[in-house]
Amino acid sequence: MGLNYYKIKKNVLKARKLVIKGTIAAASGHPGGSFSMAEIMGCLFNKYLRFDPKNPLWEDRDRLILSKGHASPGLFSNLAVAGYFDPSEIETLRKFGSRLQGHPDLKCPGVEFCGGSLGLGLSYSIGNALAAKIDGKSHRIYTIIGDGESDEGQVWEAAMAAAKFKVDNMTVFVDRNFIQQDSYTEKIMPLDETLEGDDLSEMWRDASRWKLSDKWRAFGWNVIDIDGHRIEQIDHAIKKANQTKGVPSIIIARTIKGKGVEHMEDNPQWHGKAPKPEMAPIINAELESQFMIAPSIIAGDMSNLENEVKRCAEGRADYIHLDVMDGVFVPNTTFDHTKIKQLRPLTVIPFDAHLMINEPVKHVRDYVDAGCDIVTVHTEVCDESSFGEIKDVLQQNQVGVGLAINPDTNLPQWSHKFIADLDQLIVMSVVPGKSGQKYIESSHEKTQNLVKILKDNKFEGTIEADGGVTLDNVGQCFVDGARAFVGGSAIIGQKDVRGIIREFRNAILKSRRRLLIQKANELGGTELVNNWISLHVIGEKKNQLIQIAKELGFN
C-alpha cells in the first residue's frame, strides 16, 4: 500500500484551518501545540488508527490518548475531519455546554482521555495497554505527550513501568517543539542542552546536542528520532514501532511550534493565544499556500541513479520526481517500474512517478507495486474509461492520483468529472522528452487560467510546475498557482543540492510573503499590513516583510 501522502496532506490542511476557526471563535486556545503535532495526527487518523465515527465506543478500536491536553483544538479538528461530528461544531470551542472544551473531555465522541493536569496520559496509556493484553485484544494504544510536560516526574515513573512490563502494544510520541507555556524548554528544564540565545535553529542543526533520546533509551525504550513534519518519516516510524516486540516504543518527533504560519513558528507567545478575527483570511491563505520541491533525478547521472536519490534525501527534497519515458509517447527512454523498485529501499521520501508512456492503464499496477506514492499519467494517452480505471487502482492502494497536460494541450472535457478526485495536476512547461529546454512563457497564463477551472470543479489537490523551472521564474510560478515545483538541471544538475533547494524555498517564500501582504492590504489597507508585519518577531522575516511592503507602496 502507498503512503497515502496527498490524502494526509489535504486532511492536515483542513484540520489546521479548523484550529484557526475554533480558537478565533473562542478568543482563546492553543494553536501552537496543535500545529506542531498536526502531521502526526494526520498520519494516525488517515492511515493507522482503527476507528468508527458512527460507533465511537467500538470495542476493538485503537485508542488515541492526547496527554498534552491543552492542544485539544488539534484533536477536535481531526475528529471533525474524520467524521465524528460536523466541522461547524468547532466554533463552539470552550463555550459553556459545548462538547469541545479547553482540554479533551469524554463527552466528545472519539475522546479517550480527559487530559487536564499534564503528566498523566502516559500512565493512563500503560493501563490501557496492559488491560488489552490481559483481555487478549489486538488494538493498539497511541499516545502523544509534550516536551514541557516531560518536566513532570510521573512521566518518568511511567517510563520505568512500561519497560518493566514490556508494554509493546503502545506507541508514544513526544511532540518535541522546544517550547512550553513560559518560554523555551531548554531555558526552563533542558531535555537536550541548555539554549543560550533564542535561536532554536541551532538545536536543529547540531544533532550532537540532542540528549532526549538517550534518556528514553536509558529507561529501556525503543527510541526512533524523526522530523515530526515529514509525513513519510512519521509513517516509517510508526511501522517500525508497531513491529517492535518486548519493549515499549517512543518516537521523538522534532517539530516546530505553530508550524505552517510563519509568525507563530518557534514563537513562545503562540503556545496559548488565539489569532485575531481580522487575521483569519490571511492565515488561511498562508496555510493554503504551503509548497513542495521535487528534484527530477533524470537530470543527474543516469548511470548512478542510486546516488541521485541519496542526494535528494540529503538535500531534504519534499519528494522525488521520477520521469518514466518509453521512447514512444516521447522520443527518449529513461527507466521503468523495475528500476523504481530497486531505488525504493534507499529512502522513505515519497516517489512521484510521472508516466510519459503510451497506454498507462496497462502498466499502472506495476508502478503501485514498485512503491510509488504518487502516479501521474497524461491526458493525451487516456480517455474517460481508462483514466477512471487508473484512478480506482491508485485510490484503492493509497497512491496519489495525478494527471498531466502537455504545453499544447488543454484539460479535456472528460477530465472534468475527475478533477475533485485529483491529488495532482502537472502543467508541463516544456515539451516532454527533450532535455535542456527553457520554460515556455505562455505556461504562466495557462496555469492562471487553470486555477479557476479547477476551483470551479472542487479541486483540492496541488498544481505542479514541471519543465524549465529555475530560481529566476519559480516565484512567478508560485504566483500563478503552482504549489509543487519540479527541478531538473536547476536542482539535480547543481553540485550542492541542499543549498539550491534552500535557495528555491527562499525565492518561493518571498513570493508568498508578497501575496500575503497584498491580501492584507486588500482586506484592511496599510493598517492591517502593518499589524500583520508586526506579528513576525522571530528571525529575519519581519525585515523582509517591511521591505516588500515598501516595494508595494503599502508603508
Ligand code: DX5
The other form holds:
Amino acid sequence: MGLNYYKIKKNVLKARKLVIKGTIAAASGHPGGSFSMAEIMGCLFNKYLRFDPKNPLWEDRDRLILSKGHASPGLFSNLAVAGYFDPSEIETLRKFGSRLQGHPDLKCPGVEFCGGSLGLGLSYSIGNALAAKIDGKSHRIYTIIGDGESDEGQVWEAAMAAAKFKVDNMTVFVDRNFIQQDSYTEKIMPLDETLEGDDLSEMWRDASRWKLSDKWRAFGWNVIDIDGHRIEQIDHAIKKANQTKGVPSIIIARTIKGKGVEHMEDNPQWHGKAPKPEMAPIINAELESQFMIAPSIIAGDMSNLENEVKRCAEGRADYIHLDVMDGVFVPNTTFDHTKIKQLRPLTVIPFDAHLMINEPVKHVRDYVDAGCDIVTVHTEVCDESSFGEIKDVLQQNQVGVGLAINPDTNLPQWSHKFIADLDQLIVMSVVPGKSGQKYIESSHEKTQNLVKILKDNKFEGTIEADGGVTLDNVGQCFVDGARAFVGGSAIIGQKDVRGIIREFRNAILKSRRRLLIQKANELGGTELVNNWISLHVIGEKKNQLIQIAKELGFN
Ligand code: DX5
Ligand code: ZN
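Alongside the form predicted alone that was just displayed, please also present the structure of the form predicted in complex with the named molecule.
Let us now look at the entire complex, which starts with that chain.
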C-alpha cells in the first residue's frame, strides 16, 4: 500500500488556502502556526486518523487533540477538507454564532479538545489514552503540542505521567517552529540553546545545539526527530511511533512558522495576524507554486545505484526519479522493479518511477509492490482501456498516477478523460532513452500550451519537466508551468549534489518571485508590488525582491 503522497500534498494545499481564506474573512487568527503543522495535519487526516465525518462521535474513532489550540484555522481547514463541513464555513471563522471560533470548542464537529489555554492537551490526551486501555479500545490518540507551549510546567508533569503509565497508544508531535507569540523560543525560554541573533538557521544548522530531544528522552519517551514538512518523513515517523510499545512516543518535527509563504516564514509577526485581502491572490499563487527537484539516478554510476540514492538523500532531493528502460520502448535498458525493490529500504524519499517500457499494464503491479510512490507510463504505449486499468491499480494502492508524452507527441484525445485523475504529467524535453541530452527548445512552448488544456480538464497534479533540464533553462521551465524538475546530468552528473540542488532551488525561486511580482503589478500596480515586497522583513528577501522588481521595471 503506497503512502498516498500526492493526495496528501493536494489536500495540504487545499487546507493552507482555506487558512488564508478564513483568517482574511475574520481579519484575525493564527496563520503562522497553522502553516507550520500543515503537513503533519495532512498526513494524519489523509492517511492515519480513523474517523467518519458523517458520524463525528463514532466511539471507535481515533482522537486528534490540538493542544496548541490557537492554530485552530489549521484544524478547521483540515476538518473541512476531510468532509466534516462545507469548506465555505471557514469564512465564518471567529464570528458570533459560528462553530469555528478563535480556539476550537466542541460545537465544531471533529473537535476533540477545547485547546487554547496552553499546556493542557497532553494531560487530556493521556487521560483519553488510559481510558481507551481500560475500556479495551484500539483507537489511537494523536496530539500536537507547540514548542513555545512546552514552557508550561504541566507539559512536563504529563511527560512524566505518560512514561510511568506506559502510554503507548498515543503519538505526540511537537510543532518545533522556534517561534512563540512575539519572538523566538530560544530567546524567550530556550528548549535547545540560546539564540543570540535573529538568524534561526543558527539553531538548526548545528544539530549539536539540539537539546529538546534529550529532554524528552530523559523523561523516558521514544523520540523521533524529523523534517516536519517532508510528508514521507512524517509518514515514516508515525509508523515507527505506532509500532513502539511500552513507552510513549514523541515526534519532534522541525518546522517553519508560516511555511509556504515567504514573507510569513520564520517571521514572529505572523503568529497571530491575518493577511490583508489584497494579498490573497498573491499568497494563493505562491502556495500553488511549491516546486520539487527530482534527480535522475541513471545519470550516475549505474553499477552502484545504491550510492546514487544515498547521494540524492544527502542532497535533500524531493523525489528520486527512476528511469526504467526495457530496451524495446527505448533502445537502452536500465533496471526494473526488482532493482527498485532493493533500493526502497535505503530512503523514504518518494520514488518517482518513469516507465519507458512496452505494455506497462502488464507490469504496473510490480512497480506498486516495489514501493514506488508514483508510476508514470507513456501515452505512446497505452490506450483508454489499458491506462484506465493502470490508473485503477495505482489508485487502489494509494500510488500516484502519472502520464508521459514524448517530444513529438501531444495528449491523445482518449487521455483527456483521465486528466482530472492525474497526479503528474511528464513532458519529455528529450527523446527518451538516455540522460545527458540537450533540451529540445520547442518543449517550452509545448508545455505552455498544455497548461490550458490541463486547466480546462481540471488537472490538479504537477507538470514534471524531464530531459535536458539545466540551471540555465530551469527558470523558464518553471515559467512554462512545470513544478517538478528532473535533473540527470545537471544534478546527479555533478560532484556536489546538495550544492547543485540548492542552486536549482535558488534559480527556480527567482523565477517564482518574478512571477509573483508580475502578478502583484497586474493586480495593483507598483503600489501593490511595493506593499507586498515590504512584507518580507526577514533576512535578505526584501533586497532580493527589490532587485527583481527593478529588473522588471516595477520599482
Ligand atoms: C530520459 C529520461 C530522463 C533523463 C534525464 O529518457 O527520462 O529522466 O534521464 O537526464 P538529463 O537531465 O541528463 O536529461
Ligand atoms: Zn525520466
